[in-house]
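Next up is one chain by itself, shown in structure tokens, the form predicted on its own.
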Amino acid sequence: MKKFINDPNNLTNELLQGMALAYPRKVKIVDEKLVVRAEAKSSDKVAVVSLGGTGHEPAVQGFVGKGMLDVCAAGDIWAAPGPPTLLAAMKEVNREAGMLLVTLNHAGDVMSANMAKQMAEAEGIKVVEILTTEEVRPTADEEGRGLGGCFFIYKICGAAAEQGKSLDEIAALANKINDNMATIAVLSELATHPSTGGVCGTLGDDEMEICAGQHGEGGGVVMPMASSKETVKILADKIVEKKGLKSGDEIILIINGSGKTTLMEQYIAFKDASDYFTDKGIKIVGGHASEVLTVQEAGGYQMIVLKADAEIKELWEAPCDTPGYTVQ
């Protein structure tokens, strides 16, 4: 492992700080871990709340800022943030409007979330959770993690919420984002961990892994390294499959490389899911090629693929402003 770092025990920290000085017209940093819009929202618009390890950037905290989250609680690499840290957030954006909380589903940010939930909602905090689940799984009856997915919900939503919809509308709007959203992973290289330099399980030279989750926590399925055309086929079929995609659908693609995967790779990738799913008659409407989600130096992408609506599409085109992501 070499990385230009400091103290592996002081990574979050200065990653956090180091983001706020770059883009501080768009975030600033309080009580250490809390990443908030250096411009607040007016306060009665619902505010858009969520949590992550860091080590995943630009996700999440770097999608904090106008026309997405209004502020993320950061934890520490690859870890949630304790219950008190998200309650903390919760506070500071507290509002009569009340807020959406998107959790990915992980064991850490879900227990995390629960427990600050509850807490604020003891203190008069009204707060909707969501639980992004749109991960493919080998199999059907294997419940989805959350992957990069929840960019979808951060800018969807996060564009509800600065045209002024209401808490309800938000949340089901959430809701319809979740159950039309689906993201597969293929990994080719493992990361590593930037505190410790320990490797997230192992991988041959000559294999690949596809349903590999975010870090490569295992459950997937290994098979021998293929070409950019056959594997986006592997990938896409099991999407349509499980949304039930058929011609005449539109929809937004993501191709989100996982961190040491090339733009050329990325660009190849969207190249042959886009002659992929045209072939099928389904309409790529909106989306990139890009990081949205990283695991350090992993190799691979994540196809993250969400079937559009009226509404969808033009929430999808409003204008944003955060470190991760602008839309003019």
Given for the second form:
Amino acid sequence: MKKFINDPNNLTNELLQGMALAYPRKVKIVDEKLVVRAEAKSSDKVAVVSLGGTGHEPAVQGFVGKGMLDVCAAGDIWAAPGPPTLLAAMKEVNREAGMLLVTLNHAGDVMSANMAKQMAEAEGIKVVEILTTEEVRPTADEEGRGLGGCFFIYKICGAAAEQGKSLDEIAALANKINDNMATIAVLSELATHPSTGGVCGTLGDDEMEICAGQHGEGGGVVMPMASSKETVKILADKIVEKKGLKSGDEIILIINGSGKTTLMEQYIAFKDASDYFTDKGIKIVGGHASEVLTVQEAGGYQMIVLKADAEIKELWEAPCDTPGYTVQ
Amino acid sequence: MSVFTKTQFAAMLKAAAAKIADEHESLSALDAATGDGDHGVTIHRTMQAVDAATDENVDKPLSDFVKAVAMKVMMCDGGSTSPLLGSFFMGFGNAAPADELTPEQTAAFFEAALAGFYGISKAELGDKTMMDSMRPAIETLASELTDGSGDIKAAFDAAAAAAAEGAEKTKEYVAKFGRARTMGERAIGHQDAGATSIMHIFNAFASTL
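Would you generate the structure of this protein in the form predicted in complex with the partner chain, following the form predicted on its own above?
Let's see the whole complex now, leading with the same chain.
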């Protein structure tokens, strides 16, 4: 493993401190594991809270800031925070208007969120949870995990919260987004766990894996490497089929590089995807090609699509200012 | 031997932490086959917390001692291991009436921990998780203590054997939880890292008696 690190057991603390030092106007660190907005949102507005492991930068802690998350509880590398850390995050932004808790569907995150939510409710904290499950799996009866689509919930529900929408309205919006989005991952190179140096999974030199999940932990369909255009068609076909997209629909499209795949490749994939959807009469009304949720040096990307309506389009364009994403 | 003491339990926890410290790299390697390769990191950090919390709290009554261990485990921020083992230790605290337990009370002490674990895990036997070694270990322990000889050492030896058998059986299973879930039949042949950790822990428990 060739990584510029210090103590492999202190990666999370060092990276969070570095992020706060780089963006002091946007975020601050509280009690080592909570990333909090540098300037709190007014307390009559609903807070948006999330949790997650680290080692996925900028996700998920990097989306704390104006117009997105109010606080995010960090765990450790690829591991969710325990319930007390998430409870502390919820207390940090507790308010009468309540809060939306965004949980990505992974075993540790779900368990911690369930326990922390019970503890919070026992203390009178008003919280509604949205569990993101938007991953496209190889077969329709498998429950999807929560991949990079959490970004849409953070951005759009965060904007709604800034506008002063109620918790009920924001929870309904979160459900609408989860129902109308889909993410599919392709993996071309394996990730290294930065604490152990261990390589995660197996994949041949000339192979790629479709539906590979967040960490390249496998479970997808392995096939020979293909061109950008061919790969985009495989991914986009599955999204169109799963969401029933048709001519006249409008979408927001994200190509989210996993770490090793270059921005050049991400832009090429975005062009190919744009051509693909345009051919089908599906209009791209918003987009982003960048690293949103990475997995160390994993190669590949996630294609994230959200079917948009007027409400979603307006909130997508609203200003935000976080270490990981800014809209002026 | 028919009394189980707080001091014995503390020695067990420290022995388990030492065993996991020896095995954590092999546990990560096991996990890399079907998961993201960091189970050893997480369980090592968790058991180091158990070790430290034991030193800090062993002078308290058994119930407070195990609850303090539980809180420290949950604070480890170790993915599913934090709520799972945190609930396990919290469970002990529900059935710790004194610092010396009869065989029946010892059975109830461990059964309460299993109940705590069940409350959050939702995994059943055969799902290729920690449950596959934990449940047979504790059920064997309890039945040896209540229906068998009542001998503490014999009961923990039998529990360790049951945990090892349960861990071995996970090779035959498809995973239903965690990151191995999406592997389907490709997970067959690989022993579950979590079940293996629990096997090491019960093995260490028995070794102290």
